[in-house]
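First, one chain by itself in structure tokens, the form predicted on its own.
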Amino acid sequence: MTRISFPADFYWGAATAAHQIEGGNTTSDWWYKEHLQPPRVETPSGDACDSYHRYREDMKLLADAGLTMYRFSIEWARVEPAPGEYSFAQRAHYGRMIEAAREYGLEPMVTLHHFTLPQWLERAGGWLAPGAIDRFEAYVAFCLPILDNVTWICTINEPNMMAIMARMDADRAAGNVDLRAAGLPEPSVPVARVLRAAHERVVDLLHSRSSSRQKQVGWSVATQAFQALPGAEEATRSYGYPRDAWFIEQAARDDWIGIQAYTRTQVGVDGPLPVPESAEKTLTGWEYYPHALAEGIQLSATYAPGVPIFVTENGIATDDDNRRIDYVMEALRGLAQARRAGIVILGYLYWSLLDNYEWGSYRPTFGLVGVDRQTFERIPRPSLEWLGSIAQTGGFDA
């Protein structure tokens, strides 16, 4: 048996996103999309996990388990429900969340944009609307007073997936409904460029306005673990580069980069292949593949060499918590190996703290904590205590 060890200053925690857990996010673009007719989603988000009111309970569960960091997001649609109309009450709410994290001994990592936009900006064209970058900067500037006590800030969550979704929306509007049969479409280049510019603008803003704490700012990228079948090496590089590696390259001058990994995609000479019938699958239909994290870390080290890495999301949707522990244990084994090879990795945040709204459905259960859909009772799983024990002891035997 081998001891897998981590340094004392390594961060351990879990991540969430506002729209997926708060509930009642009625001014967001996703709330609007969830209620289109005919329906595009299995179920609307509704009350989600009611974490808008229960965030202290959620943080206490993390802290009591022995974890040390909580990543959560500020909801732009709540803070600016109409263009230029800012809510001081909503800003204060997120300020109280930051204060609560500190009260429980958790280091907050705050995400400024996690997939959702205010409805008014989406109606104007979303990230391609005139002045979208200025509007994002102004929203962040309004939030600066509550960010004064925050070190770790993620500007934009998974810009590569947002650019891919933008291309899917555009192709759907053009009548192409068979996109997913051929794998993920290539990201929208105009959206990708706007997201990069918005990120850079806000990084400069946060660095220039740092006061009591030096800001450590980055963005997070969803890595895909693209794997070439024999003879498909060049096809795989061509397919994979615009879908994740390009976005990693844009972080080359950042304080850190977030890597988010779940599964792999095998690629042949004709493009990506479906998950093999014989493979073990998670509740999202993805292949069970814990080594995706190590491959995502290596991709980051290749395309943004020297930039410290934070694992901002990694996890599995399963109704078998023992399998969740198995998955994370294997992922952490690969992470530890990358650290021994000299790659700087600052922390590991599991996705997700709670069983939450997975962008159209509540069926994929990722949580370290279950949630009763009617009473909102939190039901901690053994995996929460297991991960907390690693944080407290600095490692595990494997």
Contents of the next structure:
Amino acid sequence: MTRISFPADFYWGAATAAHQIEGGNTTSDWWYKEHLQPPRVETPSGDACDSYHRYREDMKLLADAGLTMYRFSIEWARVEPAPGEYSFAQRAHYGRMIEAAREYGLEPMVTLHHFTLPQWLERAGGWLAPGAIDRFEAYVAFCLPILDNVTWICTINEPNMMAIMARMDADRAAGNVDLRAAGLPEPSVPVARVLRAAHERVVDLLHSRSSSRQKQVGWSVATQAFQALPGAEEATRSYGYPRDAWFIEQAARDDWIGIQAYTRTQVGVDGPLPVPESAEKTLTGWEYYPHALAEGIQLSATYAPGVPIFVTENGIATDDDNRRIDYVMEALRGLAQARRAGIVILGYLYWSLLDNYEWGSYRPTFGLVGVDRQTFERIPRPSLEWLGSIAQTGGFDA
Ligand code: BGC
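Switch from the form predicted on its own to the form predicted together with ligand BGC and give that structure.
And the full complex, kicking off with our chain again.
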């Protein structure tokens, strides 16, 4: 048996996103999309985990288990429910969350945008609406007072997935959706560029203001572990580059980069292949592939060399908590190996603290903690205690 060890200042925690756990996010674009007829989603988000009211309970669970960081997001749609109409009460709510995290001894990492937009902005064209970047900057400027006590800020979660979803929406509107196609469409280039500009604007804003805590700002990229079948190396590079590597490259001057990883995609000369029938699949239908994290880290070291990495999401949707522990242990083994090879990695945040709203469904259960869908009772799983003990002891035997 070997001991896998991590430094004492390594952050250990879990991540969530407002729309997926708060409930009642009625002014967001997703709420609107969840209620379209005919339905586009299996279930609307509804009350989610009622974390809007129960966030203290959530943070306490995390802290009691021994974890040291909580990543959560501020919901722009709540803070600015109508254009230019800012809610001081909602801002104060998120300010209380930040203070509660500190009270429990958790370092907060705050995401400013995690997939959802205010409905009014979506109606005006989403990220391609005229002035969208100014709007984003103005929303963040309004939030500055509550961010004073925050060091770690993630501007935009998975800009690559945002640009891919924008492309899917455009294809759907044009009637061009091929539901049988494997893989993801290419990200919308105009959306990708706007997201990069929005990110840069907010990075500058956060760095230019004096604050009691020096800001560490980055964005998080969904890495896909694209793997070439023999002879498909070039096809894989050109398929993968616009889908994840380009977004990593844009982080070259950032304080850190968020790497998120779940599974892999194998690519042949004609493009991506479906998950093989024989492969073990998780509740999202993705291949069980814990090595994805090590590959995401390597991709980051290649395309943004020297930029410190934060694993801002990694996890598995399963109803077998032992399999969750296996998955994380294997992913951490790869992470530790990357550290030994000299790659700087600052922390590991499991996705997700709670069984949450998985963008259309509650079936894929990622949580270290289960949630009763009617009483909202939290049901901690053994994996929570297991990850907390790694945080406390600084490693594990493998
Ligand atoms: C997203 C999360 C999502 C998770 C699992 C990531 O793409 O940031 O919002 O729930 O993957 O699907």
